[in-house]
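Starting off, we have a lone chain in the form predicted alone, written out as structure tokens.
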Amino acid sequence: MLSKSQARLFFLIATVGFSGVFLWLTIDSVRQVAARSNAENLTEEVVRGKEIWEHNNCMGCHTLLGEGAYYAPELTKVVERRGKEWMRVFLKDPQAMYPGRRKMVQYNFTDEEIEDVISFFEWIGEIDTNGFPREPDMAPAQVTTVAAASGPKPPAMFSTICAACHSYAGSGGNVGPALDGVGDRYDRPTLRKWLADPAGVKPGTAMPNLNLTDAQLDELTDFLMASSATSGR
């Protein structure tokens, strides 16, 4: 058992020692801020995106850098995970992407505001977070990249948006039907019309109108028709 003088000495040594360690860790952390914070890429668009994030209290549902609520997904690496094209469509109309499932509020963002929000998330995603958030132990039910073993290469729109719900060549989402051989079921004009206005072809369908441009419609239609031909049509 320690005497009073020994206990006092032990307390003083431990206090000074742990204070020194804490001070050293603080100094070391501050020294690394410049290299880790991605401050050199802090543009006006990023600042406006952060203001939109704060004004709409997005942290009331989402977490960012581990801080916030846990009702909705963590968004630190959302650009890397989902891609900018998917985010543009989702932020424009969250409900359209997941009819009857998503609870996110429709904020009616302008195109400029959407780009600002994406710039903010892109900046956040490039911060050196020392491995946070960690990779999931299991693959998600929906993946946003498609890599076919053979056949035509999927266009960017397909890999980042269509693959969130549909699978092709064994990869992709499981919300909608697989798109292997879809060109066997539709001719080119019908398939293009479906992509342009799903509800116009099939009222009540869960597939959203992605408001694709003519160029995107042609690119997706060409890919789906060609992939069917390659698979043995």
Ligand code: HEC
Given for the second form:
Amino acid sequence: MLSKSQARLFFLIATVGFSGVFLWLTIDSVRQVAARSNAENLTEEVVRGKEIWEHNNCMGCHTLLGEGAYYAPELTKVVERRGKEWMRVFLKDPQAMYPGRRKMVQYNFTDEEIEDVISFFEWIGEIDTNGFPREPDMAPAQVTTVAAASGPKPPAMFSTICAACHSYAGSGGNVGPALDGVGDRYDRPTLRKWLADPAGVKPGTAMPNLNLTDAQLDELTDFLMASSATSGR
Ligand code: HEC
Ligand code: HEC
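Alternative state: the form predicted in complex with the named molecule, after the form predicted alone:
What follows is the entire complex, opening with the chain shown before.
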């Protein structure tokens, strides 16, 4: 048992000691704000994007920097996870990306608003969050890192958009079928038409019309035809 004076001493030392620790941690955190907040990269676009974020109460469903509601995915690293090109298509029409299955709101953003929102997410993603969120923060499709083990390298567009739903050479999403060897299942004109207008080839299909340009259609068709010829699958 402690005597009365020992107890008092114990109380004083512990209180002063831990107050000191608390004070030091507070000072240390505040000291780091300037270096880690990414404030120097705040542009007008980022600010407009943040206004859109607040005005539409995106936080009613999403979390950002861990704050918000847990209904929809955490978005701190969404640009890194999905890539800008995927986000452009998704924000323009979430339903088209996930026909009939998804709950993300269709906001009818203008192209400029979409760029603002993406800039905002890009800025958020560059804040030094001390490793938050833990990787991977959701099970992402390997959208930006699809690696062809053999055969031709996928065009950038394939890795940023198509791979969200399709796998190729073992990585990517599983919303649609794996695309290895797809050139053996279709002839070239049909494949190109499928990419240009999926519903025109197969009415009611879940594959979105991504409004690809002629150059993108050629590049992707070349890639899909060539990959099947060399992969032998
Ligand atoms: C009613 C709830 C809700 C609101 C409000 C909402 N979202 Fe979403 N959002 C979702 C859901 C659910 C998903 C997951 C994909 C899906 O099911 O459509 C999602 C997905 C996303 C994604 C893709 C995340 C990923 O990695 O796949 C982005 C980006 C996004 N939302 C941005 C926004 C922005 C910006 C706002 C505000 C302007 C917003 N969301 C408001 C429900 C919501
Ligand atoms: C939002 C998800 C999604 C995205 C993004 C997407 N697809 Fe698809 N794709 C599908 C689905 C689902 C199917 C199966 C459709 C069906 O059979 O009705 C499909 C089917 C296909 C097929 C036919 C495959 C077969 O074996 O019949 C090809 C080829 C294809 N997609 C290529 C692409 C390319 C190239 C891209 C990128 C430009 C792309 N897809 C982007 C969902 C997607």
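Positions refer to the first chain, counted from 1. Values in this document were obtained by computation on a predicted structure and should not be read as measured data. In this text, rigid core is short for the largest set of C-alphas that superpose within 1.5 Å between two forms.
Q. Can we say the CA of N211 moves by at least 2 Å between these two forms when the core is superposed?
A. Shift at N211: below 2 Å after core fit.
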